[in-house]
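Presented below, as structure tokens, is a lone chain in the form predicted on its own.
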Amino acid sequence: MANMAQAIRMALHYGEKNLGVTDVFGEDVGAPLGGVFTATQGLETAWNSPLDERGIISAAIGLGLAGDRCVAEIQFADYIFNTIDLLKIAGNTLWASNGQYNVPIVVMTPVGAGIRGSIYHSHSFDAWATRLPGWKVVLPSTPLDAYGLMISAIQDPNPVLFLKPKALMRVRGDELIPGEPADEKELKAMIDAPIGDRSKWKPRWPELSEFAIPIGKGKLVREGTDITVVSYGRTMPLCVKAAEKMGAQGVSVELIDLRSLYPYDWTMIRESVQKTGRVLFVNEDTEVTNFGEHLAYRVTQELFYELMARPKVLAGKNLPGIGLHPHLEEASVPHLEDIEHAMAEVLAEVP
């Protein structure tokens, strides 16, 4: 089974061969490294940009306006903040031009903690991204979803932010990507560059198929009747484990993987909360002005009389930075025990 980095790489290869992708670029995206997480190794259209985030976004906008399909990478989300004004321009161009010009670009960037990256390589961009009108925003939690969402992002006529959870880039999935070999060692031998001299190395790509996951469509990971848990990205696998542990205690947890932050699957959330009457939103972005707060607000506004407990948001601590020491990082973002405790709190509240 592919890990998430391999899944993204295969989706980009499919994009350059079948969907008209002309450029994949960013810092260290081209040979020989193929990206910090190796998600762009072996791609024919990949090239290295200068160390200039504003230049990367500006080039992507120019390529999009010229009619090309490109995927630009900001090496870590921590360094995307000095491009906010340019991202706003990319998002409002279709509206500002009265529908004459669209910007069909993908900007991908790794987000979140989990790699001991300290204050410059550990932060999230979830809430900031959803405040950029005109952009679609996706954040997968499995390799197959990463593949399918990248295919949809490339095809979309709108600008799409593809947020990659750093902590899950090396995690293998339990579902095959259409066309990949079942043996992970065989896949590695085909598409992973060797250590050392790569000057003559070329990947042997599997015969991949198009597999697109619609942007805006969540995934019902687990059906339940007692509480709804909504998550995405790095915290999603933790929520799965928490739901399994609670299930062993007789608690029926309904679990939703949002996958798309904008547009998001409100219908799935609404129908689930109407069934369970209780909801917990979990993510690793900071707790103040968190995207989960918006979802909790909407649940309260639209489903108030159907709730049996207050909606709860479990998120990262509102700190200036995430520390390098493992204990500091672990104390900054939600973990399995935190999710279990939050679920228990929501369940214990009496209407």
Contents of the next structure:
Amino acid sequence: MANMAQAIRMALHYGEKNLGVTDVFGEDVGAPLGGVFTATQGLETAWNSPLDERGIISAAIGLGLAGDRCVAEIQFADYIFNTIDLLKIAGNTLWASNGQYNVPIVVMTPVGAGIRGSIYHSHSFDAWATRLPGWKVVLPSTPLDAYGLMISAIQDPNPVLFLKPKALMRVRGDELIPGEPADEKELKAMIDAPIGDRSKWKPRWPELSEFAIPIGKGKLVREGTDITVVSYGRTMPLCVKAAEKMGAQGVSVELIDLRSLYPYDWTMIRESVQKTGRVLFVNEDTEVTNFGEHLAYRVTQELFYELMARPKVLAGKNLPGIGLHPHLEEASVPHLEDIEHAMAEVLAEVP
Amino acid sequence: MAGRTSSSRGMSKTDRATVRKAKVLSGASMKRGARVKAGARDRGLTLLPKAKLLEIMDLMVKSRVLEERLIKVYKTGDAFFWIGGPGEEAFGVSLGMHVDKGHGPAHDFLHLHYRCTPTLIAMGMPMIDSLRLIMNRATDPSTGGRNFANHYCFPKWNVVPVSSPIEVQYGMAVGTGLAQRRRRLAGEKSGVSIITGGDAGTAEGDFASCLIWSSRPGAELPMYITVQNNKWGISTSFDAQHGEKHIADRGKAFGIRTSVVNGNDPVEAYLAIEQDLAYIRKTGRPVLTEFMVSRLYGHSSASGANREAGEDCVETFEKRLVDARMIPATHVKELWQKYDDESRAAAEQVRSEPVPTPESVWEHVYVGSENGDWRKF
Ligand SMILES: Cc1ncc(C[n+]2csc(CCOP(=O)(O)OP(=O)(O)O)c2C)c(N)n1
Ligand SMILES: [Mg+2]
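In place of the form predicted on its own, output the structure of the form predicted together with its partner chain.
The complete assembly is shown below, putting the previous chain first.
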């Protein structure tokens, strides 16, 4: 099974072959490295840009205005912050031009903690991203979802922010990407660049097919009746583990992988919360003005009289950074025990 | 006024010849800077055909009258804000006359700032469309009443949305430049990405980005990077903030062809733009040109929009043409009157045009007005 880096690479290859992608670019995105997480190795349209995040986003907007299709990368979300006004512009250009100029671009960037990345390789961007009207925002947690969402992101005529959970980039999925060889060694031999001299290397791409996951649709990862847990990205597999452990204790957890942050799948959340009456939102961005707070607010507004417990948000602590020592990181972002504890709290509440 | 100076690095013989020619022209223009006595020969006026000179003047007057109408509209309470380009007509009109107009990378892209009325008038924008914009009507073809005066957008001419953040257009033009370079390499027709902007804004990193990205070795972009230096950023003088002699000099480090042009002289500006664009169209390489201009009504309505000191390029040019007996003074008067009448009638008409509806705020958040309101997800 492909890992997420390979899945994204295959989707980008599919994009440049079939969906008109003209440029995949950013810092170290082209040969020889093919991206710091290898997600752009072997792509025909990949190229290295100057080390200039504002230049990258600006150039992407210009390419979009010219009608070309690009996927631009910001090497780490930690370094996207000096482009925030340009992201605003990408998001408001269609609106400001009264519908005349769309900006069909994809910006991808790795987010979150979990690789001992210390202060500047652990930032989340999901809360910030959802404050950029005009953008669509996705954050997959599995390779197949990453593949399908990247295809949709490329096809979308609007700017799409594709957030990559960096700690999951090397994790293999348990679903085959359509066209992917079943043997992961075979896939590796086909599309992973060799160590050492790569100047003559060319990937052998599998026969991929179009597999799009619609933006705005969540995934019901596990059905249950006692509590709804909504998450996305890196905390998603932790929620799966927590749900399994709780399941063993007789608690029936319904688990939603939101996948798209904006637009988001309210129908899926609503129907689930109406069934369980209890909901926990989990993500790793800092907790104040967190995207989970918006969802919890909406649940409170629209489903108040159907709730059995106060909606809860479990997120990263409101700290300036994530420290390098594991003690510091674990005390900053949700980990398995935190999720179990939060679930237990919501379950224990008596209306 | 500084003469047209150039970096000659990496230039062909013809390029160097062009530069020499430009220097000669600049000498001519400096002489013109002094008052030309009636009857004395004004060499600059011999450099363009009479019909062209008269066309330039017509457009300069039209643009000035329009800007003064916009200011009146603001002052009578029919607009919330004015910002615009009186004082930049000689440069702006000349630029507009050279644009390869059309939609898509085959034609020039225009990444303009908010003093670009003269360029759009020269390209053929009807006066009334500028009034619709400043009076925020639903009929405003640029933004539908959503944005400020002179924040134009005309996709049919590749005029991408003018936006308020200073200098971002210099970076975005790299993207259209990349798209044009791609077509150029494929042997297809392709245009130039043209950028205008102020002097103070060049302190932003986006200006540096533009120089770096447009001059990557072997991947140079067909970009016309221009700066309109009026020596002010709102209330802050250029001289107090900038140690570089000329902004254009910054291009030299990148091997970019650069020059400084008297942007108050339409003949000099016209010829410089002609040569610059010819060079870019031929070589596919960027050019950085700094045009020295005036800011005749202050920064914006926030500072009163009142007439201030400074060389008035419309007045000067008009006088030159009259002195050279190319146009009778009475015709000039008639021209002002004609455009004044047109602009007044346009403002009158716009007053009765529809305004945007409150419900329309949700239109165009996404393409096809796909729902962007979370309440409806
Ligand atoms: C990024 C940014 N910072 C500040 C402002 C506020 N502002 C608007 S115009 C201006 C001065 C611009 O001066 P200059 O670039 O010389 O252009 P000019 O107005 O003189 O034509 C400032 C500071 C802005 N619009 N954008
Ligand atoms: Mg200025």
